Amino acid sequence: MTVGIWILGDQLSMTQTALARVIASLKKPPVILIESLRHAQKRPYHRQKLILIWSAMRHFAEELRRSSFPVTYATADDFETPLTAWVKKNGISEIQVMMPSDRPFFQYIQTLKLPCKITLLPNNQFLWSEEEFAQWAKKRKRFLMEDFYREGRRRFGILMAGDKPVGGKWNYDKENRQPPKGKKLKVPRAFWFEPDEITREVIQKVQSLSFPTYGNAEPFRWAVSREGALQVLDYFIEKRLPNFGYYQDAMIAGEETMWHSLISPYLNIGLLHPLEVIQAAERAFFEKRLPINSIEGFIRQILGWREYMRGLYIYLGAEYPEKNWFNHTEPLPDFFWNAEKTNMNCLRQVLIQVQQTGYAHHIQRLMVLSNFALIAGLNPQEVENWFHAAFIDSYDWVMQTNVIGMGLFADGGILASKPYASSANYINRMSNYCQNCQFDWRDRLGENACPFNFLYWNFLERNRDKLKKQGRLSFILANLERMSSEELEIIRKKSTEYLRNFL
């Protein structure tokens, strides 16, 4: 009986389940990695994401060869053809593959007609197993992230002093919302890389693809190996983490990354493991006495949000991505694919950055891109599809809960306690985008009114009955009640004209 191992493109870790079982074996089993062109055509993926995945796969194949694994690296139209040839050539009777993170690929594996058995092994790239999360969730009427996060802190002993949180508080989020206005901020440079020969070959391949893709292929500056990913993590801990907390929600034109870690692409393909990242940040707190609001805020993103989003993705099932609580139907504007087509500076700044890098930090995603999509009434499925295609760290398990639930409130409050909708006031407070915009962030009804303003109030008025049930919006809805019918009519008219002209 010959066992072979199939390594997927987001499972590039020597400690992943299938490899961990045999890493110490004297005789290593055959391994296969496959670049599938058909899989790459499911969406018009960002060119930088394709480069990252394919280059990281090729580098990981080299690492496996150095560890004495007999490696087959295939480039093909599909997965099934090279898998079948590999099985026959090596006399393989069983393929072992770690459970995919994304539901569609798990379903695809089940359709494969191969001349051998396929065994799916548990996925160990997350801290909570599917069963553990289900046990936590089934006891609750509401899935509050804060409750889940605190349970994770206790379970893994992170920033704990006995059974109490270090510092006396679980959450320092209120200290992590400082605006950039009036401050001379010196942001440490990002830790980037020059492409090596393998990556340059992949760049050429991606640039020559005949099917639709999105964004710029160059400059490509991401890490493509575990060694590089660890360097990015170390640099973040040393140079960026001390001030990460205070300005993690801030946005500045021309500053692509601020103090953010830039490790999500590496976590999501297995080059880094979440526990080693969390423990590195925790060590920095105790050894270097870094500010607890920075440490806790960063750890909450991984131990809290990342695990929470993945857990809900599995637990809520295959119907979740089709939810549309507000019945929003407006099509995705062309400017999401071409940033030069929008005359709103905040959108243009963020979208140009995404086109160039495949990256935007969480507030740019939530309070600029998702916020606009929500108040403009864009179709949630079209928005989620764009997020999945456009971002270098995107996967089904990441984007469905983040966009459908957190960003667009299309699940009606299963995930978030209120819609993350705002007027231009928030963007002006937390960024300098409004300084060079043709629209006036203060103006709600005039000729130069910012679309974020009239679209925001139109969204509230249009969904007033549904939003009354959300207790956290009572204060805002009271302001809506005080508006005159004439004001509301102008808001409706401006919103209709904008949507007709720009969507």
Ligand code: FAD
Given for the second form:
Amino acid sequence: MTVGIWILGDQLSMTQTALARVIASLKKPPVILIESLRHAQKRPYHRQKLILIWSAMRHFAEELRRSSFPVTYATADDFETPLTAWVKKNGISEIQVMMPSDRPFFQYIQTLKLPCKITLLPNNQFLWSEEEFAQWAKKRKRFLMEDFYREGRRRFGILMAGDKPVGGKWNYDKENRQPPKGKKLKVPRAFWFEPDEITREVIQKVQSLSFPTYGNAEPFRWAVSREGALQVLDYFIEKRLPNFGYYQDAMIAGEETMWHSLISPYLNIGLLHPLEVIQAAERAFFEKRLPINSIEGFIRQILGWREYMRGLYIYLGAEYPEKNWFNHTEPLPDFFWNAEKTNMNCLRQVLIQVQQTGYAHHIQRLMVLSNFALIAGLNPQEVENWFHAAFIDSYDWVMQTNVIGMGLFADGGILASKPYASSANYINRMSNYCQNCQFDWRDRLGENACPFNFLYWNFLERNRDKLKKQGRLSFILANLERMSSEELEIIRKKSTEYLRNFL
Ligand code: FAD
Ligand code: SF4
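Mind pulling up the form predicted in complex with ligand FAD next to the form predicted on its own we just looked at?
After this comes the whole thing, all chains and molecules, with the earlier chain placed first.
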């Protein structure tokens, strides 16, 4: 029996299950990596995402060759043709591939017609297995992230002193999330790279593609190998992690990345493993005495949110992506694809940044982009498709729960306890975007009223009954009750006009 290993573009790790079992053997099995053009046309992906994946695949192929693997690197239309040719040429009787993280790709693999058997091995790029998560979830009525996170701390022994959390508290969020106002913040520069020869070749390929893509190809500054990803991680731990917590939610025009780690693109394609990142942050706490609020806040993102989102994605099943609890049907405005077309400064700043880099930090994604999509009543599946196309780190497993669940509350509260909807107040408090905007963040009815204000109240009014049953917004809904019918009429009118003009 001859085994061959197929490595997917988001499984670029020497310790992934299919490679780990043969890495020490003297005679290495044949390995294949495939750049498929048809796969790249599923949606108009960000050019930098295509460059990242294809360049990282090519670098990984080189690494495999250096480790004596006979590597076939195919560039083709589909997957089936090069797989079939490779199987025949090498007399392969069984292809082994690690289970894809994304459900659609798993379904696709099952439709392949190949001249040999194909075996899926467990995916080891996450900390919780599918079965372990299901064990945790099926015991409860509500899937509270905080409960899941504490379980993770205990299970993996992270920031624990015996059975108690280090420092006496599980969560230090009260000390985090400070607004940026009135402070002279000095943000350490981000750690970027110059493209090498392999990446430059891929940039050329992507720039000459004949199908629709999105965003700028250059400057391309992401790491494309494990070595580079480790440098980004080290730099983050040294320079950014100490202040990560304090300004985790702050947004400043021109400061795209603040104190964030910029490691999601690497975690999501296997260049970094979540446990090594968590342990590096924990070590920094014990060895360098970094502030516990920053360390705990950062570890919660990976041990908590990331694992929780992926666990729920699998647990909630294939229908979850179709959810639309508010029955929102407005189409995605053009300005999501072309930032110049909006005059709302917050949206413009974040969308320009996404066009240029494929990146926005969590609060820009949640409280600017998806908050707008939620209160404007945009169709959740269209919004999900945009996020999936536009971001450097997007995959089905991370997109569905983050966009459908957390961002748009389209699952009716399976994941979040209340919608992340807010007026301009929040954006003004947590950013400096409003200072240079033609709209007035304080105004909800006048000529210059900020669209976040009237759309927000219009959203609450439209969904008053559903939200009342939800229970968590009673304080805000009481304010809505106090509004006069004239005020509500102006809000309705302004919202309709806005949606007519921009959507
Ligand atoms: P940091 O702020 O430095 O956080 C560290 C790490 O924590 C991240 O690298 C990421 O791996 C993990 N993390 C934190 N929150 C989440 C979360 N909610 N889900 C999964 N991982 C999390 N993350 C993606 O990896 N890909 C996406 O396509 C993506 N889309 C999102 C869309 C929306 C609407 C929202 C609200 C969130 C989305 N996130 C996504 C989660 C989060 O915003 C990004 O992981 C984070 O901004 C990546 O930047 P960073 O590496 O600098 O993160
Ligand atoms: Fe955004 Fe409104 Fe502030 Fe302008 S005023 S930046 S549109 S929140």
